[in-house]
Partner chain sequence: MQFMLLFSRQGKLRLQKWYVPLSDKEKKKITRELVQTVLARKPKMCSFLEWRDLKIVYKRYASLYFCCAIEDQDNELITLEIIHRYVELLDKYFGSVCELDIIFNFEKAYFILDEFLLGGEVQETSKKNVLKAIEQADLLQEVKTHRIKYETIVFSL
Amino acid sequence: MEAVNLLSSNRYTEKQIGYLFISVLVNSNSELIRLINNAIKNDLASRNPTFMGLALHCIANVGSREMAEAFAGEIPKILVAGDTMDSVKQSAALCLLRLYRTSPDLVPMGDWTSRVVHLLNDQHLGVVTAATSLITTLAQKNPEEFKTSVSLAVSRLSRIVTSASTDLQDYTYYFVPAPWLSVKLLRLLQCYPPPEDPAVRGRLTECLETILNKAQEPPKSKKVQHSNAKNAVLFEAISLIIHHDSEPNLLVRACNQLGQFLQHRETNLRYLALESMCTLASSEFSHEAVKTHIETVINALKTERDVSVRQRAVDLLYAMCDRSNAQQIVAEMLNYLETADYSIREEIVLKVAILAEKYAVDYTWYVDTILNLIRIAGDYVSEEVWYRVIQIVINRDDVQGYAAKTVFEALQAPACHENLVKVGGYILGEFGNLIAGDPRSSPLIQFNLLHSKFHLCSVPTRALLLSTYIKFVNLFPEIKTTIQDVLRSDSQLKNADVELQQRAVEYLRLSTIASTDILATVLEEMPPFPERESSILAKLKKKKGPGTVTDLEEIKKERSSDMNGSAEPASVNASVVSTPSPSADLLGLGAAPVTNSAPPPSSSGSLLVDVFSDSASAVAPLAPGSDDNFARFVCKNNGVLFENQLLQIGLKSEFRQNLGRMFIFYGNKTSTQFLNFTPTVICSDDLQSSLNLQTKPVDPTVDGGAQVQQVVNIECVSDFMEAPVLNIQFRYGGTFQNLSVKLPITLNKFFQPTEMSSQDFFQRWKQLSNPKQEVQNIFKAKHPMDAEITKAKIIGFGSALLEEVDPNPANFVGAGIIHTKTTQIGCLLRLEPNLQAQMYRLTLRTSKEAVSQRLCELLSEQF
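Can you show the structure of this one chain in the form predicted on its own?
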């Protein structure tokens, strides 16, 4: 209250202390907020610039929704009023920017929007700088309302870049005139396409040329601040040139300027130059100019000490690659792969695989490249890569014989990576007959070579080799008895792994009773795969973060005829979808014989779905830490579910009986818009029958610093074990982002607490004495054994905490009812802590075994 009283003082020091206290310590839900708002309104109306500045600073610092409701209509009037002091205009512009980022729906667009644009012509550069920040943010959401800012921004930029440093003395930083304002104006212009007015367009081109010319001039100071400011303006100008992508001369000049930075002694400049050139490589005007720097980039790959710069060099080689230099670039990337940092090896493998496939003129080169890739970095060659090799070999008759000969020779090495054994087993099983005429690769030699690797491989690879063996029975009848002896051996027929045992039994029986014609029909050559999008690109996109080049192939003007497209997975409206079953028809070919030497469905089904199914490739794997965050929400309903450098996901939930409602908040932590923002709640087939979810769509555009809300209505139809998955896809800075997290909708959310006396509790406890109704778990404590925290977690879990029921006062007992649409399930729980041993014993009894098991699993993870 004393702080509120200080706001009414006419002394600056007292008023300042009052505002400082409120900005830091007063909660927006405080009972005093109305008095505070009245004091702020009085200061805003006072026309005293000092008091107005303090009030505006306080509004911006608090920045709450309540502040936006109270003052969002007043601040624009102050901003555009003719008699407002320059310092107040600056504060008003930045205050309005803060409120817009917090609550964009409460900042009204009106007559002031056209007037605020004219602040770009203000005499005071501080006002122009603050106004530019505000207009840039507003223009990202409402480009049409602020398109008149383009000509004014060009005009102001022209005056800055053509002025001498002495003309803008107050805003010159180490001989660079107004560098912050220049950068902001260039960013504002990136919200729009090139100006249509020839005069404005010509003036903008002159500005950009002047900035590029100044970059060539000798430095006016040796201090690092001068070069930093000068380069900041230069890189932002290059970003605008790339954004417009319409002036060939400027694009080539920008490329040449960046080329000079590739050998600069400053690591940051080398990094930024490589990053910008990655984007330039996508333009039809500058692609050839970028290619002239290939030797410099390759040299950077070999000599650069900073791993992040080397990674950008790999990105640039990938972006500048075309048919004319593909073999050189792939060879250099393979050479680098042998000594590359482990953190980027998988990404390099994916890029090499994509380039080798996309620009392969001679498919024998493609086969050699992928086999070399497996030899150098087999541990980093994902299933998608070797699946793709097999798909291409099967689809191209001209390369099948060469592929069979090459893998046969590669398998003769004493140490082969398991992925090479998989590729060899598959290709020889299909096309081994093409090389069987050579005595050095006779059927028996092929079989013995593959079988020599059998005992060193994992179960999925052994299963694939067994399929190869039965294929050999059809291809090479002369070694049928040898193969049958292997299949008949105890190590196969009595194998501990059920998949291997089943294959051995079935294949042995098939080879014994089937006629030659039946064998030829069942074990015929795999039909060509339908041409689908390559899943290797999708996997590469999942690995990459913002500011990378994995999506550049989508916007390349120079299109080469290739074997597959590279479009991102199609976005879908926010809805509940079903995940494909691993037993689905993966290739759209109808029912395929189980004896084809494809990877075994039981072990690799999900991977095959990921590779060959259009729908499944759109769903990313769970984000790191997703399970830990999920566990924290078992006993609470509100909080932050996920957060990375781009996105924050918050939850607020409420449940009553078998119904619930969840509010999901998506916060954009960056200053750049998220485009095509598509959250999707995914339920498995089993979960869909137990849980009804209705999601409301969200705005596909999320502004920088903004937050959008999605409502999910929930109905529990019957008990369930799994949790839904929330998949979010969007574009950030031209890069496709795809992530998934578990949505904390668990069975205990539909708990209704039930109060019981000690007599009633133990009477009911005895009634639930069937062994199938009780689940017990004894486990080590993961957290400090605090009684109050334990009580809070049991209550948060949903059951009633029953006091003075258990004879041992140290124990905790609870009771409740799980409500579903179809039934109600009573539940009793007892938690017995042992402080000395730091152990717990948790006992749960319900009328349904699966419910007892699930609740026990969920609650055990909390202690």
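Having seen the form predicted on its own, the form predicted together with the partner chain:
Next up is only this chain, free of partner chains and other molecules.
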């Protein structure tokens, strides 16, 4: 109470003490708050700069919501009034900032915003500093309002940077002109994309170059403050360059500068250089430049004494990892793991697991790496990691045998970690039969090996091992009795843990009463897992929080194609199950890991045509990349049709004779709802007469992360040349999205394969000898000429592949019938590859010229 009284006194000392008291002891007693606010109001209106200053300081220090309510309207007026003193303006700006931070809704945007921007031009640098801070925070929420500040900021910055040291006098700090202000202006510029106006952009580039040049000059003073200030400006400039990501030479220069810092004497600079390089590594221009420093970074990892610097080095290695240096980097990280700090081990384990999976060309290396990981840091290998190993081993047939063998050998070590037992148990249970032929790893030995570890393990591991034993009963009937004895023993059947007891009892009964067939069905090998977003990545993101390295992961994932060529990555919610229809699976394997020349599944960085059109029915031009995807769908029916940052469209279709049904899955990749979601299929007039399409309506609201399905019923009335277009419109956030993709309903979908003998084939071939009925095309091969793939594509196209018909065994011959409602059209095709010239000759004969033309076009694109 006394303090509040002091506030209203006219004496400066008392006021000061009063305010100090209030700022330090904030209470939410409503009575006092009202009185305090009153006193402050009086002071603000008093026009005495000292009192006003005190009052503003108090508001800024306390910044409670009640104060915000009371003063949020007043302060902007003080800020832009012409007659306020500079020192008061400063305080007012920062006070407003504080209130905005606590209660953003209470600070209205008014006409004072444009005046605030003009404060950037003020004479008094203190005011400019305060105003810049304010604008930076406000601009993050309302970038449009403060757009004009960009050019002002640039001109101010260039004036500062090019000024001689005597100009700014008191604001020069150890020979560096106005470092704080420079840093703030650079931060403000980071809120906006690079300026469009070329004059402004030119000035900014000049500015940045000057800053980079200055870094190269010899230091004007030996003091550490000088270099710190200079480098502070430099680092902020580099952050800006990285943020803009548009000028390659600036990026490369920045990278080189950071490279120099990597070996600087001062630890601080090394730390910051490593941190900045992490962000640089994600930019495509400078990624290569960053990679050249890999030796230095690895050295740093080994020799740095400060653990935080080592941690940064690990982060940087993770960021700069790509296919060329993956093995080296993973090896180094494993080395480091052996001696790493306990607090960071888990993170490193996760990173190694992700890297190993992402860049594994050879999956045997991946299995080795993960087993090594478990051996070195078993405690920190979280569940997600070894789940992932199992998933991958099960999904890939080629590595199963190797995995079984390696795991078997690893288990023979005298002291092995429990996670290794888990992984080993599972893998041997599934694939132990692959190594059972070798006498060193006969079934009995495998069983004994696992059982020897049994008693050392915790309950969940034991449960897993029991499951493995019953799988062994199925795989190796010869050791059935041994296993049954184990299961029958008292320690299992009367085990204290309910789960173990239940499993032992049930498995024992199962093994005794079930016949071999039932047993085999029950214990059949695990089917491949559907592809999902790696849970490891999710865990890493949770640990690190947003930003930093993991976001780069996301960006990298979006940009680069899935190099490992795993079967089409399914949608966000994994409900577009890639139930491998034969053609899809073959093609999936066909796009083998090593040379993946098929177009990337997610058309990288495909543009979303953002049309603020009034007429909602306006159809956007076809999204680029849709042609690629369209071509891919000619020979197969399932997969991802289109993908961009917001939306993923998957397709699944089936056709029979002249009818077909297509399921279109729209996945919302964001966390915000799509509103007014309207997909429409558009056919040109000619097309409408030949193709009947019936679409079922779709729910106009798509929740974030959700997927909706649309069914399209197709009927082919007569042959057609064009493809229908799928146009999708919806509202996302505040913007209106409109995009179109070609829908892959092509003539060959209604192709029915027909088997026929060689004689029949040649008979019909001669019948169709009218030149109009034949279309021939000679073209260069776009994909590697592999016979198996070609056969698969022809089958996927819809025609029957006729063996032993053509006298030349390298040629491919196919036959089929196109079914339409009105007619049936027989088609014969012959594909002759010329391996030396890498070309093909394709001949198509059908009874209708247009059909031959169209089929030839479609098929030529596939090879």
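For clarity, a rigid core is taken as the largest C-alpha set superposing within 1.5 Å between two forms. Numbering follows the first chain given and starts at 1. The model shown is predicted, which means the values in this text are computed figures rather than measured ones.
*Asks:* Checking Ser740 here: with the core superposed, does its CA move 2 Å or more between these two forms?
*Replies:* True for Ser740: a C-alpha shift of 2 Å or more.
*Asks:* With a threshold of 2 Å on the C-alpha, tell me if Met785 counts as moved between these two forms once the core is superposed.
*Replies:* After core superposition, the displacement of the Met785 C-alpha between these two forms reaches the 2 Å mark, so yes.
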